[in-house]
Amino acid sequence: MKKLFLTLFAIIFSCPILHAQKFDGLALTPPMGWNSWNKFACDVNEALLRETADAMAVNGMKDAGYQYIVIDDCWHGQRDSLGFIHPDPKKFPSGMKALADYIHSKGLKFGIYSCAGAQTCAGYPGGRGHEYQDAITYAQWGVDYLKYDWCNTDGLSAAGSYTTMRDALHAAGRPVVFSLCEWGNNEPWKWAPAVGHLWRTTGDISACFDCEATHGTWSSWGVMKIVEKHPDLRIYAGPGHWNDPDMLEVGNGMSFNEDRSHFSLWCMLAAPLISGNDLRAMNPETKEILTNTEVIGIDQDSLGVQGYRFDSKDSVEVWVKPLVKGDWAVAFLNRSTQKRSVDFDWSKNIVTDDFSKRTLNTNETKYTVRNLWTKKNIGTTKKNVSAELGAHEIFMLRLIKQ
């Protein structure tokens, strides 16, 4: 502890000569991983994290690009007499350093949770006033990712509080992906690109397709309610700074069509792919969705441009996303609970994206059309694309420039 105290002392008093910033070169594509909250809430412990890391390492998720194992709220014990935080000794008897080492041994990365307020959302010790202590502690433990919440923050400036934590992480010296869980209340997209690597755009997600789940003084939101919250934020996203519509609910109770549409939309939105299900007990359908590398490839496309809704008619939405090498992703989403038909004439639908300076004009350029869920080529853009979509089903394509 004396060593930690002396290190903290040195960091604080050297800060005036440091050029604090977020760590560059991280999250150049949207982060991929797993977080404990959606499935387990406060029912977390060392065994769960180790078993989840074991599962991710062998079930195809690591091979598909998932990296981070993130423990959310409720891991905290108490602060000691010097103010340093410790994990709950009953839940994490081996300590966080040992847990991080175990996760790293699987070729994965370790993430942790805290909050800008004096208490976390679940009432555990928050980071307010302890930012530099916590940052050096996380560095000592081997933390690679920090989710920082916004509960119990009355009177605080969001930009100021998150900037303080950014500076503390930078001063501690260990590169950390910084996830701002500020819920979009203070328009983080306008100031967060210089502070963190991703920022929440809305309140919490709920495992339903198009609903609002009320919790007394606040609500959580279904997939489509989240999508509708802030439709015009794509200009703020890009490599190293991403809009975050919250974690995935795939495998947590929606229908197969809804899970697949949810996952597809997050990929079209260039959203972080942070799964929130029990990785130790996935059924084949959930695994198929979460590990489809061709769909993931749309999310992880290095151009780093967020997709958008191009058209909507009779409950069928058309989403488009420009990709590297002149390719495009196109998705047809049926928002209705009834079946819908798609008959889309590429030649009559020219897409001009002023933000990316890209144009999809099949009258000038020919594309091979690939169905990303069946992983089969289905022709070219010289003919219409047709499909029958069930309730809340999505039809997702990659147009490959010839």
Given for the second form:
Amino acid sequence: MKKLFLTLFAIIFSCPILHAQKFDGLALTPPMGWNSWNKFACDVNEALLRETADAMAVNGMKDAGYQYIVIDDCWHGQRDSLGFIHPDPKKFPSGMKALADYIHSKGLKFGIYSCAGAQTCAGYPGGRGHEYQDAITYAQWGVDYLKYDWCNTDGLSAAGSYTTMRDALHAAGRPVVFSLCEWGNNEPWKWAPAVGHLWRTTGDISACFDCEATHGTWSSWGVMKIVEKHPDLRIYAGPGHWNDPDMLEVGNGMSFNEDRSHFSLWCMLAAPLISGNDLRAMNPETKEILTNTEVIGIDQDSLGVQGYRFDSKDSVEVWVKPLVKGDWAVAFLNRSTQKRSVDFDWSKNIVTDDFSKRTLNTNETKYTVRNLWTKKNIGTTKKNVSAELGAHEIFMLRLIKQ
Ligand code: GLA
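Given the form predicted alone above, what does the protein look like in the form predicted together with ligand GLA?
Now the complete complex, all chains and molecules, led by this one.
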């Protein structure tokens, strides 16, 4: 009897531990979608979300792989007397379930934002102490993606707080992509692969190529500043668990070359592609960038290996990323504000990637060279590749194994 009791006791109390995990099989390639913050900050409401879903469904983005419509901070109203969270009734008069149903009816998925602290970064009710209750609420609403922030968390353990929310989501039972947003403060790459599907590696992005934008006590960062912050994180990324250098600023004010370089670099980094512009009013150039399926194919490559900077000379950087079937992506980035010429001899540049155990050696293997922005084959690796690059321009290629 005593033995039976002890066995039952062991089963009951080990179950939550055995089953507590993130949802597997989600985000096997980096998540793609849209988030309200970069363009709209706190100016969010249900019309914006519905119109954004309408736009994504028909403007080529859905066909190119974008899925998640994520509402960031400032959607919140109050908690009720039992502690359940409700949306702001003025901004979301139809409620979150109706919004999620609408987004789902467009063949898209619905994402929401909360924070591990008692208040979000913008001062709305956070998740602390309400994790299980919020996870149930999100499941009832039909939430597919949760971005979880890190404001107002003094004294909390990041790994502990995010693990609690992971377990709450899992207990609620609806598969949710879990996006950790603690800005790389606690080296999430070391513990987050078991907790979430993506984790921010830096502070917030800003719509500039290489600037630091100061906001009193904190700064946000241009594209290249973000790229420089953690150059050595690629070993932590892979299918189901990605480094997140923050959402895209394409279409939010940089030049065409800069937007293209930003997008290309995020693809080379196997970064989540979360657009952050007004999808209802995109100019053709922005749309062309966001929907180039050949460039997106580099990001979404199923090998799931993050690319890296192979070389840098006279402000021209060479980035490489191994792909499935022995292909490679190679990008030449002009970081300077002056013109630069590229003349690259494949035979003299042998790339050996110890992490993925792949080698790019054109003396042994021949490749067709395809320009991913013009979508044209431009020869083979028997010849040098040459290009003239303007300020902050990128030249992005796929080497297709022959
Ligand atoms: C933090 C995050 C941003 C955004 C804001 C919202 O700064 O890093 O991405 O979610 O909070 O307040």
